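The chain below stands alone, shown as structure tokens; this is the form predicted alone.
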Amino acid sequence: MTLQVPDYIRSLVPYVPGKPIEETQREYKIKKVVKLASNENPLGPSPKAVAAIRKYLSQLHRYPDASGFGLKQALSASEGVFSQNLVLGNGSNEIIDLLIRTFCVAGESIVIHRAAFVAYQICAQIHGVSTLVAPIDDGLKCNLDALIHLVKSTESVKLVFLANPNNPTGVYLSRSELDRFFREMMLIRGGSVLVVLDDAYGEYITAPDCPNPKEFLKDYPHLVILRTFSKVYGLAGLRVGYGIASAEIVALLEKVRQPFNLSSLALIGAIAALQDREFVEESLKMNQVGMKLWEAKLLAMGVPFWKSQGNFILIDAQAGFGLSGVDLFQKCLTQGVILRPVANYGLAQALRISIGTPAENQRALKVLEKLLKR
């Protein structure tokens, strides 16, 4: 018997996560494996979060606070917004799904650009929503004029997704570019199209002209900002994300959000992590030092890369090694180093490398230097 499911579900290509360390150890019989594939914090989780979670373990028989009151209060203070402007998600991925479920119906559309985070398109397809894709330039930056044209010319567009900086490329849109973009968007259908600015890597930004997306909230009321505890706070395993938007947008998302979508441990850990400024500063410093090391070594090796504002760097495997990103990934795997091919983003020539600890960076660089000599 053939199961009856919509064509858009049957044709769906699921998200492919970074290869696990344990799987690589089993497959290649290597004990020491370095994983620089999933943009995780190499320092581990926030120590204050770990301590708070341990203290709470005896309360696991209680349901979580479905409203997330404590975390919203903490975020309200740290972000400078009201709690009614915050929605909590099981990772920011859940909020992407919530936005599409709330504001789109099957047959409508979202707009992204090529080489954007694949979760946007996956979540859209799950709900029978089509994805229109704007081109990118030679520097892998979104062509905003082409994106605006797609929104103008397609009445079915309800949401635009932009990550700044973008994953997996690390490139960013400047303050002036985004300011012009929002002014143009206000002229389209009364500014009613929702724009989602994904700020997952915002803490890592060092470029002075890369703006805080909250700068645009006042002038563009249909803006939604996504943030996460998975990166700089080191809580990827807890799955905590949040959105910042108008009270009207948040109230609608809350109607769709499942109760208890965040566990008690996730709520407790995130509240504590927000107070762990020392850990955040240490994480940012390690990333900056590691990024400078990777840039210097890649330049010395003659391997092209794209300047990144995240905690990862994208290299041109084809130009540097004469290999596709997948082939270079496979060769590094046999040496116990897990990197991230991005062919599923339409970048078959590229390979993404997360910034690790000094020891992890040196190990990965040694493997790449060895392959380059071959």
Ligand SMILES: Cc1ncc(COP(=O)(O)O)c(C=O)c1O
Contents of the next structure:
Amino acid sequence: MTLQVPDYIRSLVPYVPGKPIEETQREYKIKKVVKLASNENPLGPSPKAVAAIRKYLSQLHRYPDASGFGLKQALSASEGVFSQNLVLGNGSNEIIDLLIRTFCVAGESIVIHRAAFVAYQICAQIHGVSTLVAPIDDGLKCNLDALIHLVKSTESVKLVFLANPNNPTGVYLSRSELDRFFREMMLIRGGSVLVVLDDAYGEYITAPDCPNPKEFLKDYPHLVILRTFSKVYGLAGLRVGYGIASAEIVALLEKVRQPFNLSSLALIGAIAALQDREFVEESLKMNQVGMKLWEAKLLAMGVPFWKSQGNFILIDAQAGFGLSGVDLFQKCLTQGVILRPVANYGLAQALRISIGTPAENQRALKVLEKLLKR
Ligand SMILES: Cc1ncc(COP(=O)(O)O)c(C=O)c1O
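Could I have the structure of this protein in the form predicted together with the named molecule, to go alongside the form predicted alone above?
Shown next: the complete complex, the earlier chain at its head.
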């Protein structure tokens, strides 16, 4: 008997994570492997978070606080919003899923742009929700007019997802571009379409005209901001993310959320990480120095790249090395350097490199320079 499963589940292409270090060590028999593939914090986890987690271990027989009271209080103070405006997720990925489950039914749609973070489309498909894709320009930047047109012309659209800066391109939408976008969105079906601004890399932004998404909360009531502890706080393995939105939106998401979606260690670790300003500052500084190094070296090597506001940089492997992103990835892998091909984002020519420690950056650069000379 054939298993009964919806077509949209059968045809699902699952998320492909960065290749693990251990797997690469095993396959290529290389002891020292450098992973610059998942936009993690190369400095490791926040030491304050690690200490707080250690201290809490004897309490693991207790269920976590299902309301996340302590973390919401801490975030309320750091973000300058009320607790009622915060929803916690098992990584911001869970909130993407939660938003689609809460606001869409099968057959409805979300809108993204080409080369957007793949989780949006995957989460939508899991729930039988279709994804409409707006085009991008030569600089890999979203064509906002085309996106607005898609929303306007399709009644079934319930959600728009925009990451700023975007992963994997690192490019961003400016304050004036987003300002105009939200004004246009207000004119579509009374501003009822939810807009999700994914701020996963917000802490790394250095461009003065790249806005803090909170600037738009008062003008667009149906805005949801996503943030994460996976990047600058160094807690990708702990799985903590959160959303900022109106109390009305948060109350709906809270109905759908599993009560214990964050473990007690995740709650405790995130509170401590928020207070670890020293670690955050050090992480940001390391990223800025590393980004400058990559930009300068790539320029010197004649390898084109897209200027990034994140903790990663996307290079044009085809133009720089005469290789597809996957082929260059494979060649680096044999040298013990894991980078991230992005063909699944429709960018077969490109390869994404996370900014590492100075030693990791040097190692990866050495491998790329050697490949260039051949
Ligand atoms: C744009 C974007 N949003 C969300 C996430 C997911 O982050 P989390 O680890 O909080 O689930 C990522 C992770 O790489 C990302 O790049």
